[in-house]
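Just the one chain here, laid out as structure tokens, in the form predicted alone.
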Amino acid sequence: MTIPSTLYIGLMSGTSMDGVDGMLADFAGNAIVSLAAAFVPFPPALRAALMGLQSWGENEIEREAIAANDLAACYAECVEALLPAAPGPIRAIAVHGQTIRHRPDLGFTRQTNNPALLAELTGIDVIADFRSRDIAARGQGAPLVPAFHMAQFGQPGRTRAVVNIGGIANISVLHADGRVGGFDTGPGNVLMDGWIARHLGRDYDADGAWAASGTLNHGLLEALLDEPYFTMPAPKSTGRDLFHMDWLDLRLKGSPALPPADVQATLTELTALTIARAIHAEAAQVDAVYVCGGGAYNGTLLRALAAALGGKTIVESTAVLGVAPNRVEALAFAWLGYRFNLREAGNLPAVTGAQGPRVLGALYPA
């Protein structure tokens, strides 16, 4: 009798569209391996495509379907890049997807993908859609990482936030008692990334340099944080569709014009203050925050995230507790299609609100 393999390889895209990470890991006995990582950068054309797609717009079920193969020969590239460092037959390829749409209030997220052509061009089997059987059960469909950070990070008698920084910015509670909360806390780098990009031409603020140089302007932020997302009880999530530029020049009319620099450090306080508040909200005190996905790499933000705590709290880089801020999500996708071979729930209810466990993801054989 032949073993099923224990390699999977996790994809992940995240709100940033700067390109696809990729995780290679052994889940032998139920631990959690990383052998390889690998990353892809979308072409110009393709992170344009994705960025159209994020609103409403002529002809948009075709250039979605086009962007979807473009997107799939992404991730077969990256599959190429990490299968050398395979030491067997991998198992699947978890993929989430590139999220266009994220409406649970609606009851429905769309993460734009081709997992037939991915399994195709692979010939490895292909688990997707990771968020639709979660909305069907009438949860949030994200954040899903939670039930991940608690088997990977998660410590007896210690409680401890994970806040994963992507474009959105999410938080993961692990409880000392064994009990997870989490939600989307509003935008990560997307409104840092956008204003740079606008004003300097440049995809991110690097270490926040730039917002660094500029001073924090306290009636912008005030504007800023009366959206009503923000005290919004949990479960919730938000995406692309809430935080986007159009929002937040509907707020800055509102304010005197200020220099650029001072917008970019009142956002990046934005960030701060929305994800240090969460944690309070979930728990009055914890042991140390773990920062991961691109927002780990920015000084200025994780100081200010540290100082919005209280500058009490240990704030690092989860590469301290051994996964690399920038792969921890494409781990997590990992893990999430080795549960859905095992038939086992990848969901938390208590996180996204569903009406119970449920097993993630689709089955596309290769």
Ligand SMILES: Nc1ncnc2c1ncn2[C@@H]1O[C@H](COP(=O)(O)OP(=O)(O)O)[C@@H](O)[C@H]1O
Contents of the next structure:
Amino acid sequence: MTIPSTLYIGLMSGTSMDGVDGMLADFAGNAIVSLAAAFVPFPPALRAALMGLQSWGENEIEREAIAANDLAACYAECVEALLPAAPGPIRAIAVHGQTIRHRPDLGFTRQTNNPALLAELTGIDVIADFRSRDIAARGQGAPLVPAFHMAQFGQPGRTRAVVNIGGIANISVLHADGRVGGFDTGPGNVLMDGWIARHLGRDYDADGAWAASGTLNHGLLEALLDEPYFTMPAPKSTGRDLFHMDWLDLRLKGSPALPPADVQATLTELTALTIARAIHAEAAQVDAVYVCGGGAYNGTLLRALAAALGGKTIVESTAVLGVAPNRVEALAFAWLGYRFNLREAGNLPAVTGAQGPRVLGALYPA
Ligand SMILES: Nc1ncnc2c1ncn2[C@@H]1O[C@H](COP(=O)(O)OP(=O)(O)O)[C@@H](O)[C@H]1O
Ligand SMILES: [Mg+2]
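Could you present the same protein in the form predicted together with this ligand, rather than the form predicted alone shown above?
So here's everything in the complex, that chain up top.
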């Protein structure tokens, strides 16, 4: 049975593995109207299980399947939190899943999930696995949000950059003539989160206060910037497969006994500088930069980004354009679900490198 509804729920859980962001939105008449937001943090055991699936380990298949079931329960909880705000039946849930491997170079990406269980728990159509089709068409499978960024934030005649700073950071450059460029720039919060967890036992560096107490170390910054990924031409995408704590530890060997706060300051600068360089590689000049994702709540990082852009470019959160930074990516997935039901493409071949536009996702009917 097809529900004549334009209400969608988008669910996003990214590389930070902090939890699931959900958005309820209405796309009636092709407009994008946000109706409600919800966040469900991952229970510590689920987070640990997902972390344990990020690299090779014993009994992976069974551990993945069990984590996928627990994840689906978490997704269902987020849906439950949104339903009271729905003015009618939900057309579909669009769910990203949790990335446990991202290897477009080997022809696959894996977002673990149990969409069948989510359909069973909610009684709502579920659209899942958005990245595989783009990779099958020889694309990177990422980033998938630039088309939405253009639909939501693009303004003809203006060149805008939208920066999503999650665990990994990605940019969308919305050119004045309607072209869209974009790619993953490298680490967003993932290394900063890992470093503060190791030294202070916190999940993240709130507002970048710890980083602000440290001093940038140029030797370490150079060692970090030596990573070939940063100068690789687009299309490109990355994940925890490359940027993990072993990656950092290897590069810290040349800077022994640095105060931990100095390392945090340097990691913050690394994120800011690689984003700024990526924006300039895509457009010599941009009118403004809008930041979303959890990194938008890191004041030290935003100041570093503004400085790395030369100090004259406007750097704001997407809130000034009407969407709170922590809501953008879940809203993007709701929109990708809407595109799936229209059988319209969700990818931008100029961004992912795919052989053409493709309808993204797979349907699990209610
Ligand atoms: N108040 C804050 N100050 C600094 N960083 C924050 C704050 N709130 C969230 N973050 C960062 O944002 C991350 C979550 O961002 P999110 O957009 O959900 O990323 P992902 O899509 O990878 O899950 C956290 O892990 C943390 O690093
Ligand atoms: Mg998150």
